[in-house]
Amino acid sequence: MGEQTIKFADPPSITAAASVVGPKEGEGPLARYFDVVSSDDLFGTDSWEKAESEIVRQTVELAVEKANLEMKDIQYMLAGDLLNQLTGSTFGLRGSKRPYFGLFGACSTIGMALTLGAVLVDGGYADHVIASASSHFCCAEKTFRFPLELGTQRTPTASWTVTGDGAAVISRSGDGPRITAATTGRIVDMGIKDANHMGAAMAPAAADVVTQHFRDLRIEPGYYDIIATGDLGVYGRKLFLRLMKDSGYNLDRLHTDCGIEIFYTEGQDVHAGGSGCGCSASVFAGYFYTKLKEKEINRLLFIPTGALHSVVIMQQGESIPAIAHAVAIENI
């Protein structure tokens, strides 16, 4: 449809829908949804990157329960997170013994995971797909801004990075709601050099996305009940929404963003709000998953969206690429 949009001839259905987090997300408003909050930021492990495989393998476990299937149902997994090489993802799964492609799109992930599992289910490719996107905060600090030993200071600006995982199993039938469209993002990159405000960087992505979305589809914002970006933040969500105005849509009563959905920005001292992989994975799979199947919502517009930068190249003075990808999911 249009230049970047799918719109599914026969729409999977998300079946199940996991999510496991730590102890500081089980502090914020949103912890009744989420179906693990564990009390060890470790899991039981001895180190944050082992703990972060550890969170992947309960949630995609969980979501393959939930659904009333076993692994070897699963023809597919697709997953990823924003440690070297997808370790967290990588060694998280590799127990499972089933087929897997490891993702990356930074803290878009799980649109793309959502995305690619819905080609696979309605082009005839397989009958069930896991998605998912993890994330674990001391794992993000030390890898792209200062080790926690540190105690650097915090700006304004600074995101806390979500420890936790989403998953989401995604199949040709069922009674769950389901992936009627999605818009690939393209990489948008407006010369944002601060990694400590991911937030600006991500925004016109988000606003790219959306809005080629309603172009594609030829219909208007008020077509869905929420539109969610993934982990733009205070400051990111005043720039997507002006943006949006820009482009001649007016989202303020429809809009919300995962990452101030999860943490109360005030209480819990995370400054814009939350970020990461598993931020809208978790939001998602806990939150907006539980609302579309009580019919609280039926209509919702999901855009994860990823600052696609590298530690060596900030460090070479490059930009920030952004991306965001688009999937529309509704109850039909």
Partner chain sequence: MEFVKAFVVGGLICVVGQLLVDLTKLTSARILVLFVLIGCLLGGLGVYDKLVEYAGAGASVPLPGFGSALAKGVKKAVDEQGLIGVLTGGLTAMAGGVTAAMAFGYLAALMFNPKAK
Contents of the next structure:
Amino acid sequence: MGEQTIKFADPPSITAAASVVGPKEGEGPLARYFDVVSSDDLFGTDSWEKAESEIVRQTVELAVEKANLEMKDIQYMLAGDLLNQLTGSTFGLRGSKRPYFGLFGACSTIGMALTLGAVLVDGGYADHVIASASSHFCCAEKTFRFPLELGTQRTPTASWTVTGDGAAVISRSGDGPRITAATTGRIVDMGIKDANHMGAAMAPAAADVVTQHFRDLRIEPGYYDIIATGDLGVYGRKLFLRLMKDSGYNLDRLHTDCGIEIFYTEGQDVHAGGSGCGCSASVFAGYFYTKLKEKEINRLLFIPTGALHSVVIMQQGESIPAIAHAVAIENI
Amino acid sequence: MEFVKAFVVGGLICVVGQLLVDLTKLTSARILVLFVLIGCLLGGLGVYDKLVEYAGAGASVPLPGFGSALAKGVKKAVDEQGLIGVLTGGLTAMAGGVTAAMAFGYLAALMFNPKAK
Amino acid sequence: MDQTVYSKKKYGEMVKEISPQSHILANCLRAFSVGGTICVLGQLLTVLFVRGGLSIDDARLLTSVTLIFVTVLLTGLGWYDKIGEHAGAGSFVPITGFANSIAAPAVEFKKEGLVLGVGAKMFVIAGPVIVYGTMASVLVGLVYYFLK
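Next up, can you give the form predicted together with the partner chain of this protein, since the form predicted on its own came first?
Every component of the complex follows; first up is the chain already shown.
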């Protein structure tokens, strides 16, 4: 429908969701919504990278179990993370023996996975698909910033990468909330070069896709109970709301951000808030999915946001392009 | 008195570094490079030695002190060996500090594992 | 948002307006006190070494080595980064910051092996300092040689 939106003919159901997070997330306000809170950042392995793979394995297996299925029932696995060549997902799922697509959408990956999963199911190509996205604070610091032991100050706009994974099982039938529509985002680059200000780089992409979503479906924001972006953080949220207002939409009361929800922004020293693939994914699979099941929320517009840059290209002086995907999830 | 001087001068050099961090968004790695270059230049002109005389460790412990030690080393080597000294002076002057950091750093890598924050 | 509505420049201004400034004064005070303290510690060590009978140059070198040892130990224990978060330039501008920049990647990348992990990554931050320091010393040496 419209330019960038799919409205699913027979909306696929999210029959189960699972989330596994690290210790710091377990001290946050959403702790009780996560299935597993590990007390060990290494998850029993001997490196951060292997720990992330272990998180992926645990989360995916748990989601399948919660859906009363077995791994062999899953026809496609759609998963992604922030490690080079997606080793977090690939190594986590290499023992699963199921068809797999590795997805990269930076921190917007879970939006991409839910969209493509719904397309596969609604298109009649699969009965059960699993979507997953993960990140690990220590891996992200090591890859994108500095070694953990280096004494550096974080700027106030910097965010804190979430250690965790969220996975959802998408099925042709079932009584879970349904994916009714999906608007795929465009690559938006507003010239931000500060890698410690991801919210500013991603806010325009989020505003772009949300505006398009309303236009394509000819609906008003009030249609939704809640509009949740992925990891814009405190300052990105302000920019997003301002941009939406300038496009004629006031979202002040409907909007929240997973990066702001997952931590106590004051007490946990996370500066702008949480970020990373695992941020939106675990908050969706833990918190929002529970609220949808309990019918406290009936119509959710979920917009994971991602910054599509790399260390190498940043060193070459490029600005940060960003993307966001909007997925509508409703009880019907 | 010498401790007060060391505190104030050393502290002020760090404040310059902090201002560069907060106002220019330069990363710490770039600031370290910049400070060593400035120290080496001032050392070459003989200015930094006077600051070291005045403030002791307040001037020699911050990174510009490292730079000025390189300049001092290369000048000494040129005096003794002529043109060859241009090539050997700098690295010789930093040998003690760099070797210590390397050796201790290596041992630390063997003994400790990375820690989460 | 229509991408045509906002120019990059206008958006950049909006970002600037909404973003918080670092607390420059507080940061500077902390950098001053921590950096100053490290230098006082250095001065104390130098005085002690000189009293022990060393020449002033040897005392300075041994001071650096002692500070480097302590820093590397704190880095390995995972404490130096906490000091750094608090002190900023106060802990990376002194020679201790140089030592931290070598020890931190050495510990962090040990899983990638002793050669390409520890051996190579040790210099990701300190390497440029050594390269530019050496280059500058060559320049100073050349000028000094021809002006002498």
